[in-house]
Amino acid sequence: MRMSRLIDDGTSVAVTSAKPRLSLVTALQILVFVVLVAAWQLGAALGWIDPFFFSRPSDIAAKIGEWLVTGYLWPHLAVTLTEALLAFVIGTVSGVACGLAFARIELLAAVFDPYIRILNALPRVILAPILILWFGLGMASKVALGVTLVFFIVFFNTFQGIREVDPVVRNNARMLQASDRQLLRHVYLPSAMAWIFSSLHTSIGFALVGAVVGEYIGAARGIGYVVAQAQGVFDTTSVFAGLILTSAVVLVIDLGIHRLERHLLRWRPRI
């Protein structure tokens, strides 16, 4: 896209503004992919690094390779994203509701802002064993520690997103006798959508994050768990397996999220 700006002395200069391909950023994004995991393949053959403590890349896609096929993966990654899917349900909805609530009535903000504050300096690795102490060993502690991530980040992004609303937006709503319904659906949330989107990319992680954290604290099934089995025995190559198969996990949901985003915020114009 070509655009001219005048310069003080009135001459004109073309300035080129584009975005780059769809195609050379994935090609990039492969090559880094593929030149890390060389090096590392490479430094591990030559003895740079120590396979006892790095593993080597070939022995960890072997070893998933191995986990899809004998199954031994399936009920485990699905308990660890039942949890991390409900956990990130439950304070994505828990997270947007508060936050409209305290933009909206300027009073209960401001009772309530220390408290949240302090609770979200809580650090959530220690509160993991109360959890489980509280709802044990199950589902219900994992869930709990990743709406406990999730909560804070959505509420602080919802919270703004309602309060950078554009004044004469709202102002020009109720000239038009919009109600407080219609405010809320038709200015208010598509407003702040783009910032609860932008809360949700980090959210997903932190949901997956929680639910692992709480499996390699306490518990009988899930990826955590077989972390935490596979550090006991030494085995880094299957806590690598169990790392990066997570982070693939976040990956794929995050792509999801982002086709839905572009979906609702189609209306948006694309710079």
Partner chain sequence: PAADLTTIRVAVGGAGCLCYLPTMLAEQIGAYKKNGLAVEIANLKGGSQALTAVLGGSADVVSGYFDHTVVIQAKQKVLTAFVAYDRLPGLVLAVSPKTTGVASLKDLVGKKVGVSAPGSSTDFFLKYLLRKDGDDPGSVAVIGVGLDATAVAAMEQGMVDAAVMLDPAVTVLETKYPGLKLLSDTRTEADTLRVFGGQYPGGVLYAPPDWIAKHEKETQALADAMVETLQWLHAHSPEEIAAKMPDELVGPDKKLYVAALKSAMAMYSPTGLMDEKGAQAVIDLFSQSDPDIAKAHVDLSKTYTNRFAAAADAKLGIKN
Contents of the next structure:
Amino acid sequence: MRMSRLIDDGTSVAVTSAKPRLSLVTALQILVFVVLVAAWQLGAALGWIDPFFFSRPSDIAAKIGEWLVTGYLWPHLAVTLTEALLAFVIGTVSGVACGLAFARIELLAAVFDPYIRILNALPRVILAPILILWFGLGMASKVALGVTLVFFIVFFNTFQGIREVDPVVRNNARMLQASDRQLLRHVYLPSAMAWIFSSLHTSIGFALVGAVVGEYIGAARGIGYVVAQAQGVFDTTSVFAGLILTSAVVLVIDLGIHRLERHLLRWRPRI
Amino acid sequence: MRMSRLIDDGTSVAVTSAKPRLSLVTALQILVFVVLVAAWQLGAALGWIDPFFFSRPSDIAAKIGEWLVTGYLWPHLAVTLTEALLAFVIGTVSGVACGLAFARIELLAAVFDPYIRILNALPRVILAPILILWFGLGMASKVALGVTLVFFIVFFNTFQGIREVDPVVRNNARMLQASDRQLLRHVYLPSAMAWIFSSLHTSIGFALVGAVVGEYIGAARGIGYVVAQAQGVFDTTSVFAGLILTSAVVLVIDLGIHRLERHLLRWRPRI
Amino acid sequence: MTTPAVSCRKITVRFATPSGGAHTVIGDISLDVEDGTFVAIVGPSGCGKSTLLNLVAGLLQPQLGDIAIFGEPLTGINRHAGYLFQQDALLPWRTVLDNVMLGLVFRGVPRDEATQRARQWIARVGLTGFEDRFPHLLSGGMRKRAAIAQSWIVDPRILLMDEPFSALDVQTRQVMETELLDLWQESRRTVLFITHDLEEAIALADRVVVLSAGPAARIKGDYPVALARPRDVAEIRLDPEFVELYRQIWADLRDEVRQSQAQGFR
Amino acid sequence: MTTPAVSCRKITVRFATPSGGAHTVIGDISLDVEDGTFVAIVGPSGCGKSTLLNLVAGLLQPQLGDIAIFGEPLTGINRHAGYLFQQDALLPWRTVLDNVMLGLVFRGVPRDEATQRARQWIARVGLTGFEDRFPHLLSGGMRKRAAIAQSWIVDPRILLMDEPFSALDVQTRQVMETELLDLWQESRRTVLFITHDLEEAIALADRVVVLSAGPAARIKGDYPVALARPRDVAEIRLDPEFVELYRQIWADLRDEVRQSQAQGFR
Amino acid sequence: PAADLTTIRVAVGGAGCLCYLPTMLAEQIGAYKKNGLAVEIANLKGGSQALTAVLGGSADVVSGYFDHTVVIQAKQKVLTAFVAYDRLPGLVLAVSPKTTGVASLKDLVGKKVGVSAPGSSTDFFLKYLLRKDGDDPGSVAVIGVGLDATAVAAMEQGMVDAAVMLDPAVTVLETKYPGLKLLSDTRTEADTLRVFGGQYPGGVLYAPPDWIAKHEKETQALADAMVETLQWLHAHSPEEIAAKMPDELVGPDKKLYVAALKSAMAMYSPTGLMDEKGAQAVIDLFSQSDPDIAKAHVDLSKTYTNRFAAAADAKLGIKN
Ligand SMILES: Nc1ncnc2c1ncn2[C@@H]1O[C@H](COP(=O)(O)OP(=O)(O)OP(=O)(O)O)[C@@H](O)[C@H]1O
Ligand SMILES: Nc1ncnc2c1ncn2[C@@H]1O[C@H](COP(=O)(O)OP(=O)(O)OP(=O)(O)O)[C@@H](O)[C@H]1O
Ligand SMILES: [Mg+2]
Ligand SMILES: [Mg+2]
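Provide the structure of the form predicted in complex with its partner chain, given the form predicted on its own shown above.
Now the complete complex, all chains and molecules, led by this one.
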């Protein structure tokens, strides 16, 4: 463990406990993947795992290949991703905005606190029919479902992040005559940034969950629709293929978030 | 806004922007409640809101009263709460433990990072059948569903919270010869506490969501079962009554979490 | 008589103790500071110097008593004051340059002009070449110097400084002291300056206020410093008048510190 | 010849600059410290003093060169050293008492004994009555004193101190200096002591090391202090030998600071 | 050209169920298009959700079980069926392969029985069977197990002792466990008559009466398309039907699908007409099970109309 990043000039001494090397990490990741998949395939072959319920990796791969070749998947994936991204953006923006407002306006926070908690405890999936009622069977209802999941995760973290601001730094900015807006922009937001990003990693997953579950409950297209249909005809392979593909896509989006985070939080001491 | 809590000795001067007074807050909370309920009831009476979809507050209150009197609700509520609490505890403990492990062991974090993200992006509700397959139709499958929701929220926040520890404080403890265990107990955990608590507020809600949704999909008792039954016969009143009651219970649990948080984080400067 | 820049009337400050009691930090202090004077505040560690500055800054409200700034009762933040905090107070997510120009940006100075003025100030505190560093990459003394530039650049009518130079080596410190005196000479701002270095206090100030040991600190002594201006911070320490004043205040201070130690030490 | 307590051989430290380049902070320094000696380190602000202490503490690895502690190459944390950091380093979630006894708790000392010893130390640094306060409720000087107690209580074989007394008023400071000398006299630990106060350095140390201005700081001078022990930190400043030494080192230091300013200031 | 087609949004509560097959088949054989309709089929998790979607205006027509039009009258809402494509309900009460000693309904007392969801048609069916047999419906523990893989898993693992199921789930189990004990199989006309004393409608197309009034032409077109489809269906073998269906509805096991289809063929009505006795049977069944429905005095004439199906039959020259 080091206090800070050092420059390694090649001639230098060995450095203890450096960041694990990239190639090693990749190798191990692949190893884990191979082991898991092999165990699954073997389990299915030996009858420990019932392929009726869990399918087989080889079948899933074949199914994914088929979808990619026939292009069957793209329109569904496009719909689901659009919904998830919209839910993510809307949920994040509103979560951050409300978190800021609540953290700054004590009366607001005190009065609405129990209501926010009640809403957070509502099982949204049960409310899905109501969302469909309000927003129809199209994208809007799925986006709404996703937003109800993302919002609270982002909200609670933003709220807490703002309260974590170093009082001395905040007072310094106030003495430098920052207006409330400027305080928000230059002090509260950057200070809460680590908190907000932490919630984004969770919430991108939940945005997708919202979209897929919404489609699963009622839709005419989207991955959730595909999965629901497959489940109806005991096509476990397609269920897994659909889930795996969506996860892969989220992984890519999350990587983007991670990049952004690294950039925006480059001012922090590296541990 | 004040730098710190002052003692008000009665004779003292007016203090600017003090914490909003408790009675005012309560009054406003009740006002908000009354306005919302009245609008709802009135909307239903005037036909703006279709009671078929949204019921009426008076009906809901009557239904809750009936349940309480006949005792119909208690066994269901008990089941759901047990599931939610178990999911909450298991999810939190495992989330914190994994968060700690990941934050401390870089290789582990690097290798499993994509897998954690993939799992987080899986729509659990679709996996509910698989959970039922593994854990049966009883409580265990609902607890498992709740855990899959709670775990990630707590995990990501713990992971980040640990990384937020002040490097100087950490180095100080290391120079005082803290062992790795001691470092964890005396430095990392307390430092991450604010982060962990922030995630607990979100996750208690999700623990309940997991339990109720699990029951909704397949169970013989529990609030989710009651709600599913009511939805099947278009009994919106019971749906809302069930949801409202559970939310109320979560509110009480969350209050407990809040108390604990206040106690454990009493060392922080009040803003 | 002109209205004083800062006027504290019978101020009392109490803090809650963990055990639920009250800890009186400042007990019934009154203090007037005329506009344009340089006041140094000295006193034992933990007696309430920073608390006093927080009061004048408007960051803390007293339980009893009133504070007026240029004759107006102080409510909320003191808009006339700049404050150099005892602790690290730079925005960690801003580079040195951005930190230094922050006050200008807040006041709506155009970015170009602000950048240019900030660069000048960075040079004055000897941080040229470190403009694009984030604070955690600086040494303690460098952070302090950046903070000095940050609070001086906006040229506030009242300058509150809490041990600004204690993290600096002797030479850099003299440079900064001279810089401060030059600045003050030009614009005659009101300065409240906390220091542990009595020599520094006398060398710089028009008036040295000695606080008594806490709890319930009072003003123990209030010494006018009649030394001629402009002063050379290095030379003046040899001035007999300086030495005499030092002896007087020191005697006063020593009593206080002794008392504070009697309460706390051993 | 005995093995030195600390031995640095041709140490070079570079940091990455934001622009992607490298900034050499310490350039090829070699330094041996015999066991039981009290070494003071002085040098201009930002020259690399804290970096040097981090190296000896094992918190930072040099790009080039080796460090040995009691003859053993240093890998990871230096288990023989106690470190009093320049920044606030108390655990904010622990009361003063808990903070002070932390090192003992880590070493498995029974709680009762640890508490008792911690209370003694709290008294020695004058914080009696503040045992159950959390750090953010203390003044800057009080926090520093708590940190002093925290690092001294475990009585490490090598004591690293980074500007321990600069936040203290003159009198408290003398009390702490005396305390430190007493402690050292008893147990003859090895001390590396960074200060900006040259008088303090000479009054306390066996040896004063002057670092040159950065970048690539080197050892500019290394002065043995032959003043008799035990010393009275207040009286010794009047000793002619002291004054002569001060003059010598000051001349040396001034050059350095001037150079550092020429690079940075204006 | 597509621009001339009227778009109708049809909500189905679980497109995988064979009971709804004609809805999808019509699309596959181009029956909708032929009648000037563009149909957009939305798949919902359950029949009640499909109904809610139509009442809320997010869909126009439900392809679902007739019994919902009865239940909903207790809530002062009216929905009218205009084509009945299933003349048998297709509900099967099967005993878990893990459970021994259940030979009749009586043996279910004190046991756990799975239904798709509490409060659903399967639930009511179970209770009706029990009551008819003279058993107390409260004496069995009802568990929601869904319709598809969950239900199969619950049966296979013995999490429930018996379950009310639909196809293809029943056929899946039957294939895996050839001796599967069925306590009641309303995929057959015989069992349906024994249980209900007449035909008992399953899947129908229904819509709010005012929608029908405003969309006479479209309703008729839907009825026409559906009856054509039924005719086509009975004129083809299960293999040919399966070949027409989209892959995602057939699933990975075509043989299984065909097998299920075979046992389901009798279920599909050739005419699309509602049997009045059957409709009355539904009302009776639900009035018995649910006091609210009994109180509501369901108006049979509002629950369905044979007007459109009769006209369609006439057009195609089908004799009734
Ligand atoms: N983590 C880091 N990354 C990059 N540069 C650093 C880092 N830490 C210190 N530096 C640089 O190293 C130089 C020396 O820093 P150091 O803290 O050792 O100075 P110092 O002699 O202790 O100064 P002071 O007396 O002001 O405390 C400074 O120029 C600083 O900017
Ligand atoms: N927020 C607070 N809550 C409770 N007590 C406080 C608080 N801030 C300061 N105190 C107490 O007030 C007293 C004075 O603190 P202050 O920071 O004003 O001292 P100071 O004179 O600046 O000391 P130093 O020279 O060490 O900085 C101390 O005893 C401290 O414990
Ligand atoms: Mg102070
Ligand atoms: Mg330093």
